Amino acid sequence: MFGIEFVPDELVLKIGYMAKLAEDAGFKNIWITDHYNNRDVWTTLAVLSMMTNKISLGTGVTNPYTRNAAIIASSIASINELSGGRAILGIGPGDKATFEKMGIDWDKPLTRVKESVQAIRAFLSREQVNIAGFKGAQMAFATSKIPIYIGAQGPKMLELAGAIADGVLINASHPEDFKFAVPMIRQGAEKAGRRPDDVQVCAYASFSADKDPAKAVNASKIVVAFIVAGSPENVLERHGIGMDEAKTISEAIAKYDFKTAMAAVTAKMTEAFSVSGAPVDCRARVDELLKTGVTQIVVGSPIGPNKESAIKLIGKQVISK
């Protein structure tokens, strides 16, 4: 199965016309990004809802520091009602440095996760709800079941997310990453007595598809230079990247220096950190993550040099096959 994701970084009514592209291309799933500076994901989803008919529509994904569990309840079970039982929940830990900029503290990431899915979970049943902060609050209106995907990177939220979650949301493009991580979701759904094959894995990874493999792979280097700073050095190592030679990319995103952040992209980080070339290129890769336990691809930023064609052209090329 094939999602994709959008950022809400242009004009939302933009983001509805890609949306009903992917739908009519075969995706499953849209997910939406939720970050401050860019469009509001609520509203972005609500107007994806009236513009599209049967792709699951969801946050990719929010987080519970910026966002009350009671609000993320109430306008996920208010996206569904819109699209008539299409949503689907992302939800993680968020990002570190940008809730630094809003000041705001990231304490207890796992601990707030977890507490947070429980709460929305009963909310959405329209039970009071007693933990997590609340006391007693209860949702007036009734939803059908929404599933809840785990944003996660880290074993301990790996696990978390094989413990309670529908799915798990991993921004990763390489087999390795999901050899790594795919045990440490069946080892938490086993703890928890569940069954490791009802928790679905996504591969979130950067993708950029298009006719002319050169120009998808330079299309992918700002989004894989972005990955490669802000990685941690297990990750780098299991890929054989350098310490130094990611310094120098974060050193030059932090000056704001894209040219220079880009140019220090080596093929080496384009093969971990995208799934990027001509399609018959991405479809190998998805092959590759498919075999180690991914059941989901999500086609994350840039999709390609030129999104719409791109999209099409992975709903001909890759999604078909």
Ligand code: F42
Given for the second form:
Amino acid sequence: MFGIEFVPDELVLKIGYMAKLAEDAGFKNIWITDHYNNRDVWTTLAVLSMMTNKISLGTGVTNPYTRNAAIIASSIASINELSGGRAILGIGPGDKATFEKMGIDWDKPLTRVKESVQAIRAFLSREQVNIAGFKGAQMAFATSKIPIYIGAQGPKMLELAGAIADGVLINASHPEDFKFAVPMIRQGAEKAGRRPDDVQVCAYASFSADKDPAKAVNASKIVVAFIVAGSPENVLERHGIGMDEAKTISEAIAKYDFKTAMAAVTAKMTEAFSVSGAPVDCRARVDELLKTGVTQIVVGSPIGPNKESAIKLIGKQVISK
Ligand code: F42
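How about the form predicted together with coenzyme F420, since we already have the form predicted on its own?
Complete assembly follows, chain above in first position.
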């Protein structure tokens, strides 16, 4: 199954137009990112609810620091009502870098995600909520069941997702990263007495497709540069990338010198941190990912050098293959 990520960094109506293209191209799920400096995720999902008919619509991902869990429950239930039962909640600990700029203290992220998911589930079942700091709060309207997916990278967060979530969204594009992550998710599920197969595993990948493979790879470079700059040492090591190479990129990004950052992105880096190339190359990588236990491929930024034509191309030559 294929999903697609949209970053609301352009007009919400434009995203609505691309969402409809994605639905017609055969994607089953749309994930909208949540960062304070882009358009609002809930406004975007409301518009998408009206502009699409059958595709599932999710936050990919919201967090319990910038949004209170009761408000998240109310918002996702509203989207579920508006879309005719198509809502999925994606929630994660949030983005450390943006929190620092907002003056938000990233206190106990694992615990916070765990308790928030439990509270949101209780809110959606219209229970009186007395956990996670709530004192008897309760929703005034009912909703049908909404799946909850957790955005996770770290071992403990992956295990938590296996224990309590309906699915996991993992920001990675290479099979080696899933060989590391999938056993942790399964272990979390088993420890919690669940069936590991009941937890969906989504590869939230940096994806770039074009008929011209060189153009596709080139379009992925800026996204790959940011991933390399933000990756922990053990992840870089897993892919044979040196700390010195990563440092050149992160120093250039810190100076907003994106030209230097992109020039320092090597073929090894695009191979490790993106699914990019001609449709046939992308399909080959998709098949490798599916073999590791991945159940949904999320086509993430940049999608391609030209988003609209890439959505159609992926529909015809990757999804339907
Ligand atoms: N973040 C956003 O803000 N917006 C988005 O739109 C977004 C999309 C997205 C999509 C997929 C995805 O996988 C991630 C995405 N993210 C997005 C990023 C996400 O919110 C997280 O930043 C990212 O997943 C990294 O989280 P992580 O899994 O690495 O978890 C962090 C918190 C971590 O350090 N985890 C550790 C681990 O091993 O998993 C555990 C930390 C721990 O145990 N902490 C203890 C606790 O209780 O929290 C406290 C320990 C102590 O000493 O205090």
